[in-house]
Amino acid sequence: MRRRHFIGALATAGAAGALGGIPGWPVHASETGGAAKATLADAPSVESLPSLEGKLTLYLGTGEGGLYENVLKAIEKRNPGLELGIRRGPTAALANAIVAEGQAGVRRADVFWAVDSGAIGLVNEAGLAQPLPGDLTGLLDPVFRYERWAPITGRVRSVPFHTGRFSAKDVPTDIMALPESGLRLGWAPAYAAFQSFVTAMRLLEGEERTAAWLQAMARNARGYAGELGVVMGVERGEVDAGLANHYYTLRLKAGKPDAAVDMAFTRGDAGCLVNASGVLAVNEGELAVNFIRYLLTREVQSYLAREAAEIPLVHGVAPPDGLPPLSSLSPPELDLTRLADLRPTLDLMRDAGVL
């Protein structure tokens, strides 16, 4: 959805259906004096949130094709008393900047919105994340509740495959078996999402098994610059299957409904990891926390599910079309903040000859 359509829909109260998920979001916040009480059944609406007033500095990890920018413009339009300053940059670089600033005794960021939980973990491990109130973290599925940060939307690892040649039952449900499956495979080892996946594998399977897996993949896989390229390569028949976050397949099929590609999922291992974008407060104060509340509303969550094909992690918001519900998947149990431990992963990948 283009930015002008998104923001324009928010400017007119009662514009029901203008976005399908953000109907009638008014320009001015309602005067409730506090956030709505969370329930497991339903995330709050922006209608129930307090006005945002004052200066707030957001460090924003770039990505998602400007959709996060659309959300911020909508929040600003609804809250004319908010003076939002935004520092944009790669998520990892901003995380390192926050840590460096903290070591120097300054905290220029009030809020950090990252496209990857590993960067959140880096800031959290440095002791720079503020605790969040329970009524906010309680909006999230229990698996995704953390004391000092809030996952915003999820993305699950998947195995896109060519539907003209195979079905989901032809794809191994064990990620460790994939290199020897006989399938022609595509991957993007230099891509950040793939490296987070390898970090999860290293933590779950150990370095020795992960190194052997990487070496076996390197013998059989065709490399791509990014995971959208992997999915497109599968659809064109260049490879039989690949490794990618789920939304690349959904986005391709949204523009090309007859695309010859679908997704399979492994079970209980890093191949089905659910990673997440996330947000944390660097400085104390109600303004930072209340800003985070907006990102967990059903309107914002519905928008990101529909337009970015990301997975909402609050209750009462449907997943993107074409993705099975999280309850039907079998992701591994893993504290996502541990994905910040990236350096050993990069060393392992270099030693294995894939970087």
Second form
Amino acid sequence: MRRRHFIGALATAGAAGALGGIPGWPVHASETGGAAKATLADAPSVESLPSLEGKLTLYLGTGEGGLYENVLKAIEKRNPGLELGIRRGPTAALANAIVAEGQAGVRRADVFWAVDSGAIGLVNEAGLAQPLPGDLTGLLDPVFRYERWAPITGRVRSVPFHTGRFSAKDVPTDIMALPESGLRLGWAPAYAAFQSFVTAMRLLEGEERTAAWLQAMARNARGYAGELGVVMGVERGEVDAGLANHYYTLRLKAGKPDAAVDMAFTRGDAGCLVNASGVLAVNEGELAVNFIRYLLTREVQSYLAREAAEIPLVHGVAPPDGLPPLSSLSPPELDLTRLADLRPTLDLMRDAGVL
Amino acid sequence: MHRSTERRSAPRRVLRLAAIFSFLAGGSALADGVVGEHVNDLQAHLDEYTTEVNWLIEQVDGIVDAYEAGGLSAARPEAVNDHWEAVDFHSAIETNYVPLYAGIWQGLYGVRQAIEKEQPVDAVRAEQVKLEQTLWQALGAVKVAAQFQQRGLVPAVAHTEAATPMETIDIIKRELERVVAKYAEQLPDEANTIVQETYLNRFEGIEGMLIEQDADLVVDLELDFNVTLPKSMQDGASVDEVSGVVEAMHVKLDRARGLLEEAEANRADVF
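Moving from the form predicted on its own, what structure would you give for the form predicted together with its partner chain?
Below is the whole assembly, all chains and molecules, this chain first.
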């Protein structure tokens, strides 16, 4: 079942998903060993968690603008017995460092928190991630349960469009139809989130169709350096629509409430992929696991939804303001760690002349 | 800032033979190995920098003398770059005052190109004088920086990752100064790469927050990063013009810093 809709998912996970987050998407049964049948519990409060004591080294993949740092400071303040050492760096570089250290027989990192699930996949594939307990992964909506890592917050691919000239119904619901839609389009091929999206398309549609899509887009699309630039280009009317993660539109509208831009979503394909930041434990031990529990509390999830416009992935936490009803979305089913397989995507993009 | 070991090796041998700069060989380096730790203790190295500036002036004078005596083939004007790459004063001024650092490169190329174009000796000497003046000004700037450093008024020079959006802005400003430096070194591709990487790896991380504070400011900076600055280099603008674009960006980035600081101060607690 690759293409599916929320109604179908409800049958899998039960109606409990209606409380918030991304409700009821199907589970990766092979990863969870049947965890999909578990009842969803509301995310715990930080009040219910054990204190963190001892030394912990965190590798923090940066790129979210400093909000993760605020979370870490709050955890440290609440746990004076925690000696948290943080190594910061670009996510991909830290993932490579963990793998290199692992190959050398060293595990300096206890925990790796990355803005991008592809980097998590790289470490996981190297066999360096520890299994996480079921009561922890069980806090996540079923589709986001993995044995050896935990998604923290999500972001959904969207098609921002100019509201002065179009409505959502003018945007194709099939991402493959977008290049021939007649819309003037904007995109940011050099942007990491876009490349993850193309990876998803390659995995879902195959290389041939993806290459054709890229070539068709290249004939019609205007290039931008980043995806906020795409959204701003749409808002200025330079293009009719574009491709971008959802939070850029929300944040632009937060700063400019009358901005002439809104979001449409494709259905059941890479165009509405939900990607996630994620965390994994590199070293065994209760401290690392309990640290991860803090990231899945309703307080941290609410904070990241409110301040970063990211999508909470636990149960019982409201999504960011301005995100369309989640029940209308139908993202593709895809193991997010497979998005780490970026090299064939870059080759495809170069061959198509878009990089 | 990123001088490779390979680029430095040959001139280092020259210096060792001259027995002037034996102290250079033992200098420690930061983790990335590109800038010596001496830049974090300028005061202790002022005598060495002074010696280096005198030595550089002598080397350039020797090149011009050779040109005067034997013409282009005798002068080897390209050696001015090697001499400049060889001294620690290079990173001392580069990490403290980029406008003069860029001016030194302009001066070096002024002498070199005047010789390569086989201009009259007087014209070459005029370029040499401009270079010498800039070198002395730069030494003065490093002395002032050493005083600030001793009073704890400047942060240590190191490659660090930002822990706050404001620190990200500081890093962006430093990277933009490197753009000017690389452009002055006549490495426009490297300068352009720094612009692109700074945009994608740094500015992209904070612009979502910034747009909530001032959407027009983000529009301005987007244009600067993606059009104005790259285009000025692509069009072959002078170093001063590129420096002017960067200075204008600094002003906008300072405003962004203030807005982000205010937003952070007003942000609700996590717990």
